[in-house]
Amino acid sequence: MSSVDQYAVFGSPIQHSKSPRIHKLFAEQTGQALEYRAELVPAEQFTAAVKAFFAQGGRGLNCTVPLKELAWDYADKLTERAELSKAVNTLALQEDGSILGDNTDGIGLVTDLRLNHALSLKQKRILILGAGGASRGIIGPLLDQQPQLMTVANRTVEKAVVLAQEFAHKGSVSACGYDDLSGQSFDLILNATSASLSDELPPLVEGLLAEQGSCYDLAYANKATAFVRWGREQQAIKSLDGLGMLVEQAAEAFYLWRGVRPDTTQLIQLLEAERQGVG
C-alpha cells in the first residue's frame, strides 16, 4: 500500500480526461502529497472496482460517464446536492470508514459562469438541453441563482417532465420536447446532452437564443464543439465549453478531500493557452 494518499477518476471512455493533470497541479499548488490517476471502468465493473480501490487504501474518487448514477447508489451517505441530483461525481472516504457521495458539477458550473465569465443568472431565462445525469447535477445549483424560469428539453419528453417535477420545489422549472421550443427564447442555453462527444447537435430550432444571450456546452474539447460553433452562429455574446466547469468542479472535489481550496484562475488560463496551440 502506498504511503501517499491515492485518488482516481473512473469512467468509460476516460483516455481524454484532464483530471489527473488538474489534480496534480492542485496538489503542487497547495503543497499536498497525493497521487491521482485515471482508470477505464465500464458500468458493469463499477462496484467491484470501487470496492477494490478503497480496500487498497484509496481516499477519494471522481466518477464520470456512465458511472454517476451508480456512484449515487454506492455511497453510504449523500450531501444534499447529491441527494437531489441522484448523481454523484465525487466519492470521499470518511473517518468512520463510510463513503460520502457528493456532486460538484453544479457548483462548478455556476462558479465558472458567474466568477470566470461574469454572467449573472438571476432573473434569466435558462434552457437546458438533455435530461440525463449531467442535467441532474446542475439544475439545483442553477435554480439557487434565482433565474426567472428554467426549461428542460429532451427527445423523450417524459424523462424531462420527471426531472422538472423533482426540482419544482426549488424554482420555476418546466419540461418539453425539442419541437415545443419554437417561438421561445432564452438568455442562457446549456447543452447537457452527449451530442458533442460525436460532434453533433441536438435538434435545435432557430431563434432560441435571445439577443445578448449566451451558450454553454458542458462538454469540452481541444477545438470548438458543434454546440459552441452553433452558439457563435447565433451571435451569442459568449459561447463557451465546459473546460472552466471541469476545473471548478475538480477544485470543489479537492476541497472536499483535502480541506484546502486551490486557486483555479491560473490553471484555467494554462489549459486554455495550451489548447489554443492545438491544431
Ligand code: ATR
The other form holds:
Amino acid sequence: MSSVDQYAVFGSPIQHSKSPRIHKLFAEQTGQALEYRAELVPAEQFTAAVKAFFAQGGRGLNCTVPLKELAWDYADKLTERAELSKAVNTLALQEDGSILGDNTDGIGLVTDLRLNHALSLKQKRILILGAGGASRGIIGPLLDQQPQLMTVANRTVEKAVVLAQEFAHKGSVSACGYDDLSGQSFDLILNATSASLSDELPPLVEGLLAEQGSCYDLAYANKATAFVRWGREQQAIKSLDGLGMLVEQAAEAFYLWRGVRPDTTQLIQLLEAERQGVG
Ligand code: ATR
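Based on the form predicted on its own presented above, generate the structure block for the form predicted together with this ligand.
Below is the whole assembly, all chains and molecules, this chain first.
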C-alpha cells in the first residue's frame, strides 16, 4: 500500500477518462500529495471493487457510467443533492470510517454556467431535454438558482412527469413531450439526452430559443456536438458543451476530499486549446 493518499475513478468504459489528468493537475496546483487512477469496473464488479479500494486505504472515488446508481446504493450517507438525484459520482471516506456519497455534476454545471460563462439563471426560462440520469443530476442545483420556470421535455413523457413531480418542492418545474413545445421559448436550453453520443438531436421545433438565449450540451467531444451546432444555427449567444462542467464537477469532488478548492480557469483553457488542436 502506498503512503500517498489514493483516489480513483471507476467506470466502464474508462480508458478515455480525463479525470486522472484533471486531478493530477489539481493536486500539483494546490500542493496536495495524492495519487488518482482510472480503473475499469463493470457494474457486476462494483461492490467488490469499492470494498477492496477502501479496505486498501483508498480515500475517495469518482464513479461514472454505468455505476452512479450503484454508488448511490452503496453510500452509508448521502448529501441532500445526491439523495435527490438518485445518483452518486463521488464517494468520500469519512473520519468515522463511513462512506459519504455526493453528486457534484449539477453544481459543476451551475458553476460553469455562472462563473465561467457569466450566465445568470435567476428568473430565466430553462428547458431541459431528456429525463434520464443526467437530467436527474442537474435539476435540483438549477432550481436552486431560482429560474422563473423550468420545463423538462422527453420522448417518453411519463419519465419527465415523474422527474417534475420529484423536484416540485424546489421550484416551478413542469413536464412535456417535444411536440408540446411549439410556441414556447426559453433563455437556456440544456441537452441532457444521450442523443449527442450518436451525433443525433432530439426533435426540436423552430423558435425554441429566445433572443439572447444560450444552449448547453452536457456531453462534450473534440468536435462540436449536434446540439452545439443546432444552438449556433439558432443564433444562441453561447452554444457550449460540457467540458467546463467536467472540470468543475471534478473541482467540487476535489474540494470534498481535500478541503481545498482548485482553480479551474487555466485547466479549462488548456483542455480547450488541446481539443482545438485535435479538432
Ligand atoms: P443518462 O444517464 O445519460 O441520462 P439515460 O438514463 O439512458 O441516460 O437517459 C437517456 C435520455 O436521453 C432519455 O431521456 C432518452 O429519452 P427516452 O427516455 O424517451 O428514451 C433520451 N434520448 C436518447 N436518445 C435520444 C434521441 N435520439 N432523441 C431524443 N431523446 C433521446
